[in-house]
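Starting off, we have a lone chain in the form predicted on its own, written out as structure tokens.
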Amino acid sequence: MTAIVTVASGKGGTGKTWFAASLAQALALAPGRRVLLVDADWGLANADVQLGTSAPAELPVAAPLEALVGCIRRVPGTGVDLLAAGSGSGRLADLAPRDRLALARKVAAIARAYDWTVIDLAAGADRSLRDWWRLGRHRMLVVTPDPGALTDAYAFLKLARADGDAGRAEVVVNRAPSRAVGDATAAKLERAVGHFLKVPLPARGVVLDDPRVTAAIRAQTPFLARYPGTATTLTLEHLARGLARAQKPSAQPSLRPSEPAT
């Protein structure tokens, strides 16, 4: 059984990459569990920088699957494997839709060797990004209380609904100044999506603003390894346990290109 979690934001600056990387670390805490983190922000990837590890300058997209597997790096002290290309990899950012779909198929094949795969998507809402979003058995939309983040998250889900596939989405509120503000933010977005788009958007969790996040990123150190036992780490561990409880055997992820709803 494999489970894929796709993490999107609509708007940049929500802490999406940090959240995806930290969720992968929390999932990997279970003994014997294999976890893969994929930085799918092709061209502007920075998960390797945040985690203090290296990534190849380019990924061999057209090569056999084994060549892509050879690009996976272990993140020391986390139990997480990382598949990413170095920041500024323009060739990957400019892939044609057919090549992006081929890359997605290869990533899905690699994921079958892991218990969990967390895919950090680029900010935005373009068609190819939404195709990657569809890979997820669990699909998390990271927002902050900022009105712009909520607007962009709503727009992302509106486009996903037009594709005919807005299901399985859950919202995570990051950088909330308090639990009350975080809960209110999630509820506000859930009401708007439910009323206008007619799709559910349950809240997966709230992560409070924590200055240690910036400190860990600057130190290029995995957050859970640097700050074990803190409130933020406990929140991430709680989220990971909730995902594990909700996980059920599932069919292989859909890889069909997006098609506008008729």
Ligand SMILES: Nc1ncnc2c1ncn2[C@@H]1O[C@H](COP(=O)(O)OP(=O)(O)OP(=O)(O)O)[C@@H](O)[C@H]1O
Second form
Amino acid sequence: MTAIVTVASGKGGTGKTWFAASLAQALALAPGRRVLLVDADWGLANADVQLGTSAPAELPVAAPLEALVGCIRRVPGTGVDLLAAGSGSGRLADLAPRDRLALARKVAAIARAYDWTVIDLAAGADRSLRDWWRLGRHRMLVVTPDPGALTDAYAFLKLARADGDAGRAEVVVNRAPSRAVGDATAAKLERAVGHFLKVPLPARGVVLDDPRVTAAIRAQTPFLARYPGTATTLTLEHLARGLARAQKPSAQPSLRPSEPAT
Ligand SMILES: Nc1ncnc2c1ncn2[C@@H]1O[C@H](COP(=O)(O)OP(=O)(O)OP(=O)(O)O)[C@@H](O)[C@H]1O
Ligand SMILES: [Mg+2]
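Cool, the form predicted on its own is there; where's the form predicted together with this ligand?
Now the full complex is given, and it begins with the chain already shown.
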């Protein structure tokens, strides 16, 4: 049984990669729990850089599943396995829809060997991103209190709704200057989405702006290992516990193609 968490935002730079990587670390704190982090920002992947580990230059997309499994690396100091292609693997960014779907199928198959799989997506809202988004049992939109981030998250969800995939969405407010601002930001987006798109968007949590995040990224060290016991780490642990509680026996991830294979 696996639970897949997909992490999108619309706008770039809201903290998706850091959040996805840190959530994976928090999930992996439970003894015996198998956690996979997938950097699906194909072409501009940087989870490996943030975590101070290495990734193969290219992923063998067309090769048998075992070759892809062979690309998984354990992130030192965490219980997290990472599947990523090094930054600049342009071939992955330009995959044809049929190959994209084949890759998503393989990732979903690999995910079955894990209790949790967290998939970090690229910025944007294009079709290929939404194909990955729908794999999530939990589909998280990471926003900041910046109005541009809210507008883009709204636009992402509007497109996902048109695909029939706005369900199971949740919002995480990152870089909030205070808990109150974070809560108000989540409520504002939830209201707009509820009113205009008629879909629920519950808040999964609020992460405060914390200079340690930038420090950990610059030091290329997993956040939870570098800053255990800090307020931000406790927030992530709380989020992970909430997810684990919400976990029910999973359905198979949805892999229907959203466009004709070419
Ligand atoms: N909670 C936080 N507090 C302070 N700074 C943060 C926080 N979260 C993220 N950042 C900063 O935001 C920067 C961008 O983070 P990250 O690369 O994870 O964003 P992203 O959404 O994945 O970006 P992209 O859209 O380019 O993939 C980080 O380098 C870090 O400095
Ligand atoms: Mg990123």
